[in-house]
Amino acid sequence: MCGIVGYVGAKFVDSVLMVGLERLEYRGYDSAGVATISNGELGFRKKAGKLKILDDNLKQSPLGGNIGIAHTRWATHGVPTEQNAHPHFDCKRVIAVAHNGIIENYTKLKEVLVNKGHVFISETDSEVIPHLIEENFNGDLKEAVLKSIAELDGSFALVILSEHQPDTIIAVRKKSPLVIGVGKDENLVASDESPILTHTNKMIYLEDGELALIKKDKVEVFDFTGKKIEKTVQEVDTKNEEFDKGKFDHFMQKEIFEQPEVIERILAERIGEDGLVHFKERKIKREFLAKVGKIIIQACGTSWHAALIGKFILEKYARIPTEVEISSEFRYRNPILVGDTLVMAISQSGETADTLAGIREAKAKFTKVWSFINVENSTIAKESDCAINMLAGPEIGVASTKAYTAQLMNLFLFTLYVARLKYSMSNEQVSAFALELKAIPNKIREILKQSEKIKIFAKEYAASPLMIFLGRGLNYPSALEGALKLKEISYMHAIGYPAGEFKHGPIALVDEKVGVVCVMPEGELFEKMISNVHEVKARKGKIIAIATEGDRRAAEVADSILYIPSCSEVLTPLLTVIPMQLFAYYIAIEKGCDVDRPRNLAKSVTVE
């Protein structure tokens, strides 16, 4: 959720912090604030609303100094106001704290602190932290922080700044990510690498239960008992330009158009010269994978839609019974996990709180975990038996696009890999399938050429009170994903539904004002989809068909039609989602919505 950044060095801290917050704005943008120390005194500025409001204010009236912390917020406790924005302070305003996470016992702690005379000004759970530090301070700031965090229940990534130690940022991690950037005569700390990479590519990844003292020329790390820990400095090779929009108007648009290159990168990494699939980073033994009797995939949101398609292909080709669980439900239902079960987690950020909790539930029952993530040093990556990088590259737009197709491609490749181990597919069949996958990037490029046509359709349907997305089989999850994209970024009411079930109730919603997107590529269920389309047309619904190129029957029944190139039916989800992404994008533009930062959403969901 929220984004944190801190800096200590020789640079003008206001500008460093603001650039860092811009890189982290996808994590939350309800409000923002900074705190710096200049000439030994702590100053701060906080504003509700978009980051630009704070930026304009700082340009008019800079805080100054060479050390500071900053925060961009996604609200959990308390509405987005200036008072609820971070950083938060102690009574004397000499201690500042920015927090990502949730303090579960804050009500009890606040009551105790209020009875001791502490005055609170916000509605947040986070404000108890600086007051606790103030209460526990006895001349040693680090000891006061250690004593305070021992009283906290929940999850937290903290950066702490104080006049008591004006040359030092204290960073603390428990269940929420924090990364330290190690530079020359300067050091940084942030929720992820993106704000750090403009300064250095050398990172220290804090683990749960670690605290760091960060000065401009030194970083020391301790555990929560105060024992010093030696940490390894790692170099990352992420390109800085991946965080820029380039020629595109929005990150989401850029990421939609990056999908062919993303898939080519995945295929080049995973398919060897022998035409077979390889996962070089595999840490689960082949012998175990060959004997897997059941797979449970748990995920959230868009990743859950990818998992539903994963279930279909795993059962069809690898012949492994597969269940798909919403992580927030899986973690609480005490699932039955036997010895030959593999739990799979899918998460773009690698920090999704519910998915991470699902992994821990599986590990507690001695079950192997295979994860697909897009951030190599994420918590899910570290806690899984095997973590596979999806290779989508940084995804900044809050609504996932290229990460979704990367998830699908990796699921296809995993299926081929396991199917070969279980002898449900021969080497020749795997190689032939892999060859078909290699044709997908150019087919996506053909779809992207229709963007102007899709833009016209978007203008036509932008005023619709409701959009319905229908699909069958493999493309039922595609319909769910299309509806989710539209809801996320345009705030239009949209539902995804299995076309065969539509007549069992939801068809009552259809009238002449309702647009219905029918995902109906060639395949064994095409005739059924044609029947479903006629059911909608009989109720005067407007049909947008997503069909295979040259399909005359789809064109005859549709009011509007978007084509995908011909391919094997099983691969169509990799193509049908592209026009729906563009459709959602252009409707959001037509409605004047903030595409990259849709209201109430955050990219990395690190709280329940």
The other form holds:
Amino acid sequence: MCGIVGYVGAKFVDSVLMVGLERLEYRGYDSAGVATISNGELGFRKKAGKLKILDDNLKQSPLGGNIGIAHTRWATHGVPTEQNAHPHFDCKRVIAVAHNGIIENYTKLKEVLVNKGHVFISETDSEVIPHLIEENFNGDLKEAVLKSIAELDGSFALVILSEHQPDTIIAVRKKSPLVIGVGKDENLVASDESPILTHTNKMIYLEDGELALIKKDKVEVFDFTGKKIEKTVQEVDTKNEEFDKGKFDHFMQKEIFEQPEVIERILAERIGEDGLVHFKERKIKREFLAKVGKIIIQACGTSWHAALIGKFILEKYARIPTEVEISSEFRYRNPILVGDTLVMAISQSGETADTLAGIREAKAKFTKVWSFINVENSTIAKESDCAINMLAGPEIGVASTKAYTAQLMNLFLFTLYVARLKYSMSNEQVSAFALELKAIPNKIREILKQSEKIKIFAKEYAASPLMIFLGRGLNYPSALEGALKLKEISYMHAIGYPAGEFKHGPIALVDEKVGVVCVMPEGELFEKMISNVHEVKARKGKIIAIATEGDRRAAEVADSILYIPSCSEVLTPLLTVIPMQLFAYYIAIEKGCDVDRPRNLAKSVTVE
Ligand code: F6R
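Please could you give me the other form, the form predicted together with fructose -6-phosphate, since above is the form predicted alone?
Below, the chain from earlier opens the complete complex, with every other chain and molecule after it.
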């Protein structure tokens, strides 16, 4: 959370930094700030609220210069005000620091610094950093930074700019990501690659415990003892256009509509000419996977919903007992991890602090970790024994959509892969299943054609005081995901519930003003869902059914109906979620919400 960017080169720095911050805005958007050096002097501008406020201000009166740092904030310590916005400064305002992470011992440090006469103006933990550097400065900025970070507990990615060394940005990484972009007579640094790609595709990935001196024609990297390290420059093939909305109004909308192509890409990568599933880059031995006795999947939010479906299919097809844990719970309860257990982590960003902590817990207990991530060089990718890119492509919209269906697809493929290793499925069965998976993208295309109809339903339900999402079996997690999408982007009160459990309390919420989305595709549990629908109707709730094309019985009981094409029951979660994503999107539009920047949220949750 929080995005940081720095630039040194010949370009106009205000504009490079603002375009960079726009790309990072998904990491936080409570407030933003910029500091640059122009004619040897440090200047800054900060604003509370969305980035546009700062942008408008800088357009009217730019700071100027060719070197600068910038920050977009997701508040941890201190409300989102101008004073709490980054960069923060020392007393003389000659050292500026932008920080992503948390300084855990800041109260103690602040007390010591205040006693020495330092004056603080913000409520943040981050402000101790420039004051510490000021305190430790003895003519050599790098030495002062090294001395200061040795006193910090917690996580930090820092970019530091100072009049003491006006041609250099100092970047530091400990437990929060930082990437350096190497250009021609210009260099950049940022929380991820997205702001850098407009300028160069050559990257240096800083590791924990590294500090870089970034000048316009030189990048030098050191460890925290000050010893120089040789780093390799890597070329990435992510395309700059992937960070553009294209013809769509919002990233979320673009990403919903991209899902057929995402799934085609995953299937093309994983299903070989032999009709079987392959994970060529897999770094955990086949022999180990063949004897895995238990899988624990740990994840957060939408990724946790995908994990719940993963449990169903791993148990059904690979016959491996599977538990699913919310990472922030898993990490603190001293889990029992015996020899043949595999811990799986699922994370779009690859940076989620709790999921990462769960991985560290597993590794501390000598347990192998298999991760599905969507960001190749993320921390989770680096720390797992085997990290598989889920291949959704950059997901910018804060509400996860295409990453969710990519997670599901990867879990299906992983299940088929392990089922074959365990001989719980024959080659023929795996190939037949893979063929069914290949039909999914066109089925999603069919659902997307209903978007205009969904828009109309959204208008009808936008004023409901509460929306309830019900499902059973594999579509119980789909109901949870439908409710999460709606509440996070439209701020409408929504709950997801297992339909059979609903009568044990929550049904008391139902009256004629409440909308109830019933996920009820054809299959084994359809009749049970029909009974649950009747229970809700008897209490005057309004039913929106998500049912299989041509289903007359669902149409008879529902007030509104959305169809998915017919498919095997086990694959329905890949389809039922699509109309719910669109429903949430159009309700948020109807209510005038900022779909890609919902309040209080950030895309990459790097704090506990
Ligand atoms: C909801 C959403 C979040 C994330 C959660 C985990 O739309 O995006 O619930 O799923 O914060 O994030 P990752 O997958 O990056 O670990």
